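Below sits a lone chain in structure tokens, taken as the form predicted alone.
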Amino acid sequence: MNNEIFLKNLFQAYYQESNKDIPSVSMLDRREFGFLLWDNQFMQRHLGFAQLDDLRQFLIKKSPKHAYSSGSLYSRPDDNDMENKGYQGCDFVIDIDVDHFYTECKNDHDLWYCKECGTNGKGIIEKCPKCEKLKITRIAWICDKCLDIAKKEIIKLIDNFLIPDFALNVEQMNIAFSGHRGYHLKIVDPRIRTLTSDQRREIVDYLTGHNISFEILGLHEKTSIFGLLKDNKGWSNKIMAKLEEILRMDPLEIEHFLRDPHWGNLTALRVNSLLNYREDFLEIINGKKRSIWSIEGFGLPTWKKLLKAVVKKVGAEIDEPVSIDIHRLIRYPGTLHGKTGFKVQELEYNQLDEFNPLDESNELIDPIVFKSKKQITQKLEITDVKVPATKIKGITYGEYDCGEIIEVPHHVAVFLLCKGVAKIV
């Protein structure tokens, strides 16, 4: 069987089966909605449901690869000229993917191999170390770890930013794990949406830490560098705390964030003079005057890079554009992301600390919904030169090498189908 007919024909079972559990969302009535379907690669926008049973009906007859709905509402939101839609506000959206930032266990898992001489890896790379050529294709993987780090990146956007720097409460905020590698949130405020595009990127800018000046916080070079001081509120107060909370690592832990490419940065002269006056610096940050920041071989530029490296731990690392774009389609919770065949799920803030994707012990918020109780094991082909290993619901599968015939799992099976790295036999 074709393996996109045998998606959809999974799909459409599961909308059925589940169809009074896709949730609705606030004033559906005025919202935009897309779909991507198995038999078109282009997306079907600009529909409109006026009731959620209408919704539901839809996902059983076209069952989708992916479901979107706009943060946007409109007064005509099926109308495909976007001037006619009648614009009426946006949900600020945040969307935290790793796809779009850097984390140590992609060296583990995510692939790549070089189209003209056919070397593969594993990691993340800019050309081919072995012909030079940037014909690369990339398979990024999913993980415990990665996933775990975008949760805590959610975290810390909602527990260091939106409740106290905004005066959010949680229940302005609907938080949903994409189903693939990441976590979506909306805040529903009116007071937010009437926000412009400009005023979100100040918002965006603030939540990240980009274009930050730390002149403005208070560093400066005058016969000595001046710090920045903890006590002051905002930035300069996240800065120092985090900065505090490194030089309170293991020295072999600084260090490696410290010579870290992807952090730090800094030459092992640096390093070292760092951690040989880390406890006087430690002193001196956490005085209430003013500080001077006196440190052999630190200049202005040097802390500088230091500070930028802590403001990157910090900051949220959040997909901009989808924050900034005023009519930007999200995923629809309760559906199915069509690259893992996991579901869109819906979460309170309360779960989220315990929330484990890829082995989910609360049933009712477990997005791997295909998941077989009778234990159904389905072979399937390996069509891509290489697989990772996937680790889902506590048991490791794979690696995989093209070619190879597997029996695996039902809902294992379905992960990669969705995937593309794999065909049924």
The other form holds:
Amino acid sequence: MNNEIFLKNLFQAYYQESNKDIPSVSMLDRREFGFLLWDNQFMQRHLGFAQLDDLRQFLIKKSPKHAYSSGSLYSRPDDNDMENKGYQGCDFVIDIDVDHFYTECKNDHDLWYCKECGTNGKGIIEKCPKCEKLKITRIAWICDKCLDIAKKEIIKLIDNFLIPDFALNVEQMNIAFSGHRGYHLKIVDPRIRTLTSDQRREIVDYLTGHNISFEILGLHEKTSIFGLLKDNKGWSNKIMAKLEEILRMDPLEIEHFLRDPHWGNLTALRVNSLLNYREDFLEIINGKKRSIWSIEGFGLPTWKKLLKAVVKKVGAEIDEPVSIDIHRLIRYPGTLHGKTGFKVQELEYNQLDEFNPLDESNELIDPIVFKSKKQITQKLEITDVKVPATKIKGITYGEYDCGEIIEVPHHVAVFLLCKGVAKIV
Amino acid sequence: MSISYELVKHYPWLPSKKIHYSGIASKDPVDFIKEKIAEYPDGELVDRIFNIFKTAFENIEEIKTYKADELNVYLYTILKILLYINNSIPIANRVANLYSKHTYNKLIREDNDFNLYSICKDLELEIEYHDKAVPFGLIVEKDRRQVLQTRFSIHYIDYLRLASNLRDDYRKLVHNALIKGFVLIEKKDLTRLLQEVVRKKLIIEQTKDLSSLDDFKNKILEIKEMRELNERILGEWELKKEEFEYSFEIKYKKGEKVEESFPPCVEDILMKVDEGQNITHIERLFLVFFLHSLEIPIDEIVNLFAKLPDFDRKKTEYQVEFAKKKGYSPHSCSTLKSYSLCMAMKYKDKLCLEGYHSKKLDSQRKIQHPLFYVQFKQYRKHKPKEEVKTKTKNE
Ligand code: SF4
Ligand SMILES: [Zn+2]
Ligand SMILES: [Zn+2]
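Taking the form predicted alone as the starting point, write out the structure of the form predicted in complex with its partner chain.
What follows is the whole complex; the chain from before opens it.
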């Protein structure tokens, strides 16, 4: 059978069975909806639903591959012309997706292959090491490690920024597992809805620490280097508190952080000077000594490099354009993600900590909806060059090579089919 | 909460005006103006309005005739009507800049915290006043140590609404102390935000519905005094406008007019400056470095900036002189491109987009630096004559 028809039928069965569980979103009738259907590459946008039931019926009827709704509110959400839609404001949407930032585990499970010469390997590369061509296809995968990192980012965002700095409460946050590589958070607050894209960018900079100027925070050189102060409220405090935390780690860990090209990227020599100076520096941070930063080999540029790495630790890795653009569509909660077959799962703040998308024990919030009690299996043939190993529900499947015939449980089969790396035999 | 009658006379843009002067809004504008003109037969009303325009056109930062009296309230309303009917963005910007700057200077002298607080409340800004000053930072420099503290904080939504327009880096949210939804803000910075509120109240958007605007305009200008006043204003504007077209004479090397040879990236910033729009720090620096390179006198550069909403003469003088001393050269095209300041596409500038043909290298070359653009244009100005000569020779 054709993969797409097979999947569409499954999606349809899900939407029939779980129809009453598809949740509503606030002011549903003023949201624009968009869908990608199985037999059409183009997104069907500019749809509107007067009530939740209409949406539910649509989902049963069309059983789309992907389903989205707008963060924005419109008086005429189904008008094709943006000008005539009657924009009324937009929720603040945050997307955290491991696709957009570095995680160490990607070196283990992300694959690439060269379309020119067929060479393949693990990790992330720019050009083929053999033929030097840039025709690289990436197979980005997921694992519990990177999903856990994404989860920690969203918790950090809530605990370190949204609650203490923006005084938002968890009832105003709609949190969801995206069904693939990350989490969404929608802030529902009538006042935030009024912000322009420029103003949203300011919030984004605040959440990420991007475009921060250390000079404005006080870093300057006047015969000696004067550093940032922990006593200064705002980002100075965040940076210095984090730096202190880092300096109190095990020296080996400190070194790892400072040397890693994705973080400090400092030379061994400089790392050494910093380690030697550690105790003094901790005293400075805590105001016991004047804030003159003098470490051998550390000029302003080196300090900035170090501070930048700290900023990256403090800030949340959010996908900026999603929060800035006011006409974006985001995945609708309760619907299925066509690239995994997982459900976009709404979560309470207090469920986040324990939540484990690939092996969730609480049935009510388990995004893996196609697991069967009767242990049905499915035969597949691998169609992609290589398929990384995947651990789902505690069992590891793969790696697989092209042409391999495998028999896997139903929910794993759905995942591999959705990923587009296998076909039904 | 309504604000005192007295305060409205000082700051006639306050929303509470509606309560104390409920008559203004309910009356037909024509009747209202006629009534007020009759009330002040000595021409004070008209003179004071004219003076605001004149001052604005002359780029002076203070309205000498400003008085916190009842007339001030009526005058403000009529001023707004005039800005509306003339439907000219540059005029409105200029008046908005002057009026808001004047307000800033007035507010900054306001040593009564309660007044400032009431004004914010009246504007429906979500503001907190702390009984005890809250310390939020420390400035430590070589021989200076200063504690930063304030009694005011403002909700971040209101803060963003007003500050994001100002574009100063230090006002960015990420550089400020945001605690429990409120940004701790020093009085002078809060006042600067109020200046922005006032500016926004006066600027206009070009009206698209010209026919109803014309109807209204004709009605207003049927009043003899208003017609005369408006003619005086527009006359003054015509007079000054020519000076504004880059109100400085640029001389480059042998007394040549160089501004005709400016590249689009510079033109664009000058246009914004000329319209009194806010410009970013980078834009400002670039412009200063660029003008320095052409040896434009310092006071001409400073005067140029006088049109900006946040102009501070002393500060600007210092910055411009400092830049001169340091002798920085202006940014290159590639740097400008990375800041999205290259305007080659926007202005479809042929020289920028296509480059020029270099005889020496016998190849097409790209413009790499705005200063080279000027040089090239200057050079080209003389070239046609030579070319004509060569042609005749060949024939
Ligand atoms: S190409 Fe260079 S000179 Fe021309 S507009 Fe761009 S930055 Fe300015
Ligand atoms: Zn290759
Ligand atoms: Zn991973």
